[in-house]
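What follows is a single chain, given as structure tokens, in the form predicted on its own.
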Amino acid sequence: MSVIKVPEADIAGWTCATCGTELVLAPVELEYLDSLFNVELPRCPSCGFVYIPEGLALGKMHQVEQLLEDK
């Protein structure tokens, strides 16, 4: 399965707020109403946070699941 890009992902000076760890982009398994996405996100690589920007989550995530629902 291919990775899906987030070109807008802009992690600079981005850590994690339970370890403090730099976060990195890292492929990340998502599942929504039984499709599964491999997406390159910010992820800790020390304890695994995963951070979704919000411009993200509101933008092509929502259609994405509005697609997926009116299946």
Second form
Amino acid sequence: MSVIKVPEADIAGWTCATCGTELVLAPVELEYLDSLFNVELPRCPSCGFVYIPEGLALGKMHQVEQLLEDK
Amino acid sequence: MEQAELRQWEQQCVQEEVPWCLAACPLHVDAKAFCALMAQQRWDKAWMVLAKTLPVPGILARLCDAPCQEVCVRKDVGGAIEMGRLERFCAENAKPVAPPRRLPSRGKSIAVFGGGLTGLCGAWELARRGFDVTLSCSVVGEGLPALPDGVLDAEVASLEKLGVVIRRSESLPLERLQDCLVDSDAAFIDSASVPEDWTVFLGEPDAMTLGTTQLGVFSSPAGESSAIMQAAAGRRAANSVERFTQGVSMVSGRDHEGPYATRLFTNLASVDVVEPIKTSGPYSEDTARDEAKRCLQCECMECVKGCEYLRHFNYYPKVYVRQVYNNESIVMGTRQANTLINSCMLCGLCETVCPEDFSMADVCLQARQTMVETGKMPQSAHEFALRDMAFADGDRCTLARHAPGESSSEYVFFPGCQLTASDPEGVMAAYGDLRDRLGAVGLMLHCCSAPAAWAGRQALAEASMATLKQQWEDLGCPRIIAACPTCLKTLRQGLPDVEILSHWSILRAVGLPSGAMSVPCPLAVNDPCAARYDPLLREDVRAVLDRMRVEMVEPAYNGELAQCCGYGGLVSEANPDLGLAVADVRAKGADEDFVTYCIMCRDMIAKTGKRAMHVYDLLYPRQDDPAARPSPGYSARRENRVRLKEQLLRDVWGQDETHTVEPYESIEFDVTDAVARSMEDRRILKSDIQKVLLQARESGTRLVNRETGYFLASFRPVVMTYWVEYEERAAGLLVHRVWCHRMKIQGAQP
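Show the same protein again, this time as the form predicted together with the partner chain rather than the form predicted on its own.
Let's see the whole complex now, leading with the same chain.
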């Protein structure tokens, strides 16, 4: 599966508070209604905590959710 | 939905039925389109409408006797549109158009006899369909009244351009007819323009086919004086010739060939009387335009006029029902009509105003039930409402008790889960008043199951109804007093054998509670859509308001025509923007402050910024300006229900039973105004935020922003992942942003 890159997912000053590590863009698996997407998202390289920005959640991600619900 | 059901629904919607003028015209001229163009002074375009349908249009438009005027819907509101005069104006003033393009030759030769209007029209109709036509006549244009110079010649030239071979000055002995049967594939006789022995020989033609005693010879009926009917005979003959030469049925499917009746309904209730333009001579450009403007542009759209939902999707039920049917038929691919199906308020207004009783509610509810059964209902559509219903039906909110000190109940008060959510104090006061004056009145706090039914979840609705029925039986089957119109309707459907009264009928019988107040200014009485079929309920409420000396005005679309407030059918959940638009339309129904007996109407109208109060605000006054009370948010609604139960147990039954506090409930935080709005828009509860904050505190998993120092945490308690951006201040936590999504992050993310 190819990795989807989303321009909205910039790192925008966030670091992992737990590990004190800068976030890096890395492939992350998202799942909804039995569909899996491999998306490049900001993630803590140490603990793996993934950041989903508001614009992405309410924008493209929401559109995909609706599309899957209507399939 | 089966295809037969689709057909039945489609048949029920009359919006696509043709206008009366078009149906009554023997040639079916689109007079509505013609008038629309004439009203815009687009004479040339209007002429094209006529020329598309009329044979020899230059002649016929000048001679048309306009039978459409007899059925014109405008005739009862001023007088029929003067279609004949408009046609003549157009014929005189528009740019002539070339005759229609002839279809490829069929290789069939047809003999037409007689050069009167019928013969010319028959030749025109046959030639344009690709027949090789020879028109034999003694005089071209025989019997026609005087026409302006050049008109007849121009149309004859058009006929020749269409390929008609005209043999003028022909004598027509009967042998010619017999000869032609050998040389031609069929013949058409203009009976008004041939010798009498021909018509005697052929006999009276069949009314439908115009067929005569001679096979393949068609003839116009004798004695027809109407020009448009003469032209129609030409077209009917052309249709028959076409069928005859193709060897297909001469009779099937010809019902709509001549004038026929239509079912199109056009409401005249709000149409002003406007009389035809009066002028003795020909129309000027202005008078022609003004006369055409009187055309009502007939259509039905009765349901769409009063329903923001039906208007929102740009069409009308006939189109929608097909979209719903197609939606259900899709096996692979995107179902396009899910939003349409889930946006109906299920309020029944369309059925009430429809001349044919079309119910979009029935179509949509059935579709929702099927979607649920087949697992195709989008999860996001009703999930929040169903979670809220589950909460209202949960232990922290439900109650079923006899009045304190009583071991039986003559009545049980059923306020409904939305009234308890929005106005717990009002419910407390109402229950106290009922006990004071009726004695043994028990109390039931439960959802009536309407949200599940609206969401198409029949099994869930039945289970909820079964539980409340059991609780009611355990109370000894008392009479139910319901305050909410939706509860009344739903309980009466679910418990048909139970005596269910409205709180308003009780108050009408026993009188007002002490302390009931009035207001000095008139109020608009809002009937909720649930009271549409309950005139007694509407009357009881008005009687109660009347006793309070409330001066009442009726908003637009009230009573049995009540518009929904935007909550019904869960539209505000499945389509929040539309829900608000619907509420806005309802709120604009009156200038005065609203008073309503449905708390969801109160809250939805209040959400639009319009002042609205519930009748309880007047019966059991608790604040100075109840119409200014904002609609409580989703979190407050839940807390109100919980607090009401606790307060009732404590104050009424003397039990101090506080529920077990969940760990997340101890998390305190403030929100910015923007977050408060986001929480409502995104259906994020205070408890959802508390769960995220607790999870972050316990796990330490969170992000921090280098610039602002704010933290960001996420948590997925069940089906949604919530994100909370917050600041740790000395005074406590302040939440700056919240959002959520349904997608799950695979891996260890909590």
